[in-house]
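Next up: just one chain, as structure tokens, the form predicted alone.
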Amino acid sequence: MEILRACIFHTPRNAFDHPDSLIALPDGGLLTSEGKVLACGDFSAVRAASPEAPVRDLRGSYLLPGFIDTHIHFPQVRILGGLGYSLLDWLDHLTLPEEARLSDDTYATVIAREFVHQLAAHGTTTSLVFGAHFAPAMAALFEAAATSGLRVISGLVLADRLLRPELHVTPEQAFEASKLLLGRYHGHGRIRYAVIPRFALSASEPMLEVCHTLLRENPTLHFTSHINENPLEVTEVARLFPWAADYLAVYERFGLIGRRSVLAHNVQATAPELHRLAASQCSIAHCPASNAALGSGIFPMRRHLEARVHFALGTDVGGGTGFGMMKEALLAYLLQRVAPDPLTLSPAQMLYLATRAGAEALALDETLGDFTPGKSADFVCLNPPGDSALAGVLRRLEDPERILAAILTMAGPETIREVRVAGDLIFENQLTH
């Protein structure tokens, strides 16, 4: 049992629906004991109630829940920073060839292990990771994830067609090879499995029916795929599949869309599609940098929010620009401030978009993605370097929910100073002590 003392921030209920939702304690107090939260509150309050429990003095850091990314792509490390493509160029000149890389077990775990310690530098403490084509690199990311103490969804990458032949296997060989692993990984500490096809473009019919066999037979898995994220993109999913109504209706056929289900993008949503998702409960992975950075557009989501689809956010390294989550909640509100149906979103809204939301998307709400009593022990504590200007800034304001908005729009990496997940420290900078 210990109490941490910092200021302290989280979004226990959903910041779009109520506006009261963030909770900041400048004095707070976080009673933790096996990895789970006992009480949060002022610190004076949680001293009372608990006057046996040791003290951890943080005061001058920030504790926020473990930032939840839910669109990561685990091969894609190395290629980060390839600027002035559009989509498919981007796939064909920098990605596909990069993925087919890890086919080479000594590479894959090299990978692997850089690909986990960015999430832990960055404070992402719950993922949801597109894979590699490859089982013994899978078998690697989860070995990794799994040394290093992160929450991790994942699964083999399922292609077979328009890709490079090599990333290709036959609907026979995705399911063997899928059933050997989630039989292996899921469920087996904080490593569950999803369900991945690339996305429909490449997934003929029969694959997609190995999709939904997979999930019929296993309904605790997860399941995570692309859609509506480019216009060409779309274009060319309507030439393959001429019976569906739009990009949806292709996985819906198959039976792959619903509550555990998080769909990547949908940029080009139309009317029926958000309706429909919102009948399903599956929810969006938006992807504010990888969406300017590809030219794909930018995200609706006023129309998102009117139509009550939930959405959360994802890097998407390698389109995105970075494992960053807080850049990431900052480049949503940048980008929405200047959408064609823009929103102003508050500093409640985007710390909620980088946890609870992820939470609630993978539905793991449950169990994480806030400080509520009962839950997860799993929080990022910041402290930024005292000659930084956020530390300057930060010096001089009172008001929580502007300190809030300073550390979204100037935290770095720089400034983590640990990341815990149920308790257990999974990265600690010793630069910052």
The other form holds:
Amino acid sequence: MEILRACIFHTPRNAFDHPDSLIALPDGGLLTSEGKVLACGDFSAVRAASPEAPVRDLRGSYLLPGFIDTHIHFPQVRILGGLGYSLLDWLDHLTLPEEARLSDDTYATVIAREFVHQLAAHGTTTSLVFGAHFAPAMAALFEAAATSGLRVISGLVLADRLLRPELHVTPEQAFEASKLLLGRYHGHGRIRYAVIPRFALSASEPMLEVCHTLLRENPTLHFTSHINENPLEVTEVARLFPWAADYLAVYERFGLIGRRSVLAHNVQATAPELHRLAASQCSIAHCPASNAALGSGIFPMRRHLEARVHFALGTDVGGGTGFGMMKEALLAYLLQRVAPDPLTLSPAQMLYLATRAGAEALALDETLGDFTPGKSADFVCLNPPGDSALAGVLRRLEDPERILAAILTMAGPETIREVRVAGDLIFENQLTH
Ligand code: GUN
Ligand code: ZN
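Got the form predicted alone; any chance of the form predicted in complex with guanine too?
After this comes the whole thing, all chains and molecules, with the earlier chain placed first.
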């Protein structure tokens, strides 16, 4: 049992539905025991209720719930920074050649470790990870994740057309390889398995049927894919599935859409799709950096809110610009400021999108996403270096909302002092302390 004493922020309720959802505790106390939160409140009150608990004095630091990234690609760590493309030519010229390199098990192991290290170093404690096309590379990712202690939901990426031959498998091979992987890793420690066709473009109908079978046989699996990212992609999907009224209808036809489904992007969403996404409780992974970098467009956030379609944030490494979820929240803010139908996100909404909204998207909100007693003690401790511009700004701020806004605007990975999952230390920055 331990009380952490620091400035604490969290959003235990949906920050779009509840304007007062931000809990800000300038002198806060987080009481944890055996990896769980027992209490969170003003330090004096938490201390008075548990006078016997030892106190860890982290004054000058900021505690946030661990970040939850709902869309990130493990094989794409080394193609970050590839600017100047749009989705389909980016895939052809940069991404798919790199993904093919993960057929080399030694290389895949190096990339898996690099990827997992970067998640931890950026304070991302839970992620829905687009995997590789090769089963040994997936085993390398799951092993690296298990060693790190991070929560990772991932799975073999399935495709049988229009990528490049090295990345294609038959639906039968996809089924067998997925069964083996999920049998070995789903529910193993903090790992969960997801069924992942790359996108409708690269999946035949038999392949989507395989996805359906896997989900039907294992209702606790997750499902993720891409949708409505780029206009050319949408046109191609319409050509390949002439019977489908829209992009979403392809996934719906195969029973892939529900509470445990997360679809990335949805920039080109139509009104009927938004309506059906809300009805099915499917979530969207909003990836503002990637949407801008690949010229996909500006996410219609207001339309998602009005249709009551749930969304959370994804960094979409390597279409995006890096692993930082605070940066992603800032980009969501910046792009919505200049959207055709603009919105001004509050600091509470930005924090919510990077934490609790992700837990909701992954159907993990009973256990993750904020510091409600009973939830897992997954958190990030931030400590801006003394000589940083952020430290200077924070020295003169008193209003908690402005403090949070400054952190979300300026804090890079150098501010991350410590990261814990269920109380276990998974990353410690030796430089700041
Ligand atoms: N659509 C299909 N594959 C990908 C990918 O790797 N990244 C993004 N952003 N979109 C995709
Ligand atoms: Zn993606």
